[in-house]
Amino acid sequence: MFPGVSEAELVRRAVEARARAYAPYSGFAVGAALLAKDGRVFTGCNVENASYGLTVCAERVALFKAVSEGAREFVALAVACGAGPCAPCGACRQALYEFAPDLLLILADGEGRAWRTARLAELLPHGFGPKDLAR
């Protein structure tokens, strides 16, 4: 599907990242694998905190790792969580939209056995991005 990386491989990497989640409060472990345009894959897991507002989602962990390593263009993100496929929360959708409004999302169950795809723009219609700041 992508140069050197398949949907199945991204899902596998998201499932691996999910195993490292720190979710003692919700018990809801999430893993993410973000594919940069240059072929690098950045993973993340959710990290909860006793001060709930400081919790960070897996998708944003992967995104922030990627940006901190110089990646700015992304083509796909796999998310693995729960008993069935789930989509990124609103905060994650907005953070991802900053860099890749048409990002392919691969939404998988926690074991990576079933998934579906969607485009970020479908899940965040009329998103707010850098172009909206033009004066």
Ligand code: THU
Given for the second form:
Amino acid sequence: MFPGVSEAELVRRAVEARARAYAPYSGFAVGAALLAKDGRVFTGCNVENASYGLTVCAERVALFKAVSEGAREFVALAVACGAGPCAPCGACRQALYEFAPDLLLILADGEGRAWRTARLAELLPHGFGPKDLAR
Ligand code: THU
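Next up, can you give the form predicted in complex with this ligand of this protein, since the form predicted on its own came first?
Time for the whole complex; same chain goes first.
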């Protein structure tokens, strides 16, 4: 389905990344794996901080790693979290929307089970993006 990477593989990478979460305050570990159009996969985990507010979610860690490595076009994002699948928070939806409004989200639990899928634009209707500044 994707350039050399299946949905199952992407979920597996998110689960693997989740094991590296630094979440001593919430105890809530999240992993993400972002597939770029060129076939590269960028992973991320949540990184918390003693000042709480500086915490960065797994999804944005993966996105910023990707963009800093030159990837700007994305196909799918797998997220592995908690006891059941969870969708990216509002801040992450906005950050992802900048690059990939139509991104396929694959949401799994912490073990990579119980997937469901959604499109980012469904989760962020009427999203604000580069197109709005171009008018
Ligand atoms: N978190 C993520 O990494 N991604 C999400 O989609 C939801 C929340 C993190 C932030 C914080 O470290 C912990 O989960 C609890 O909110």
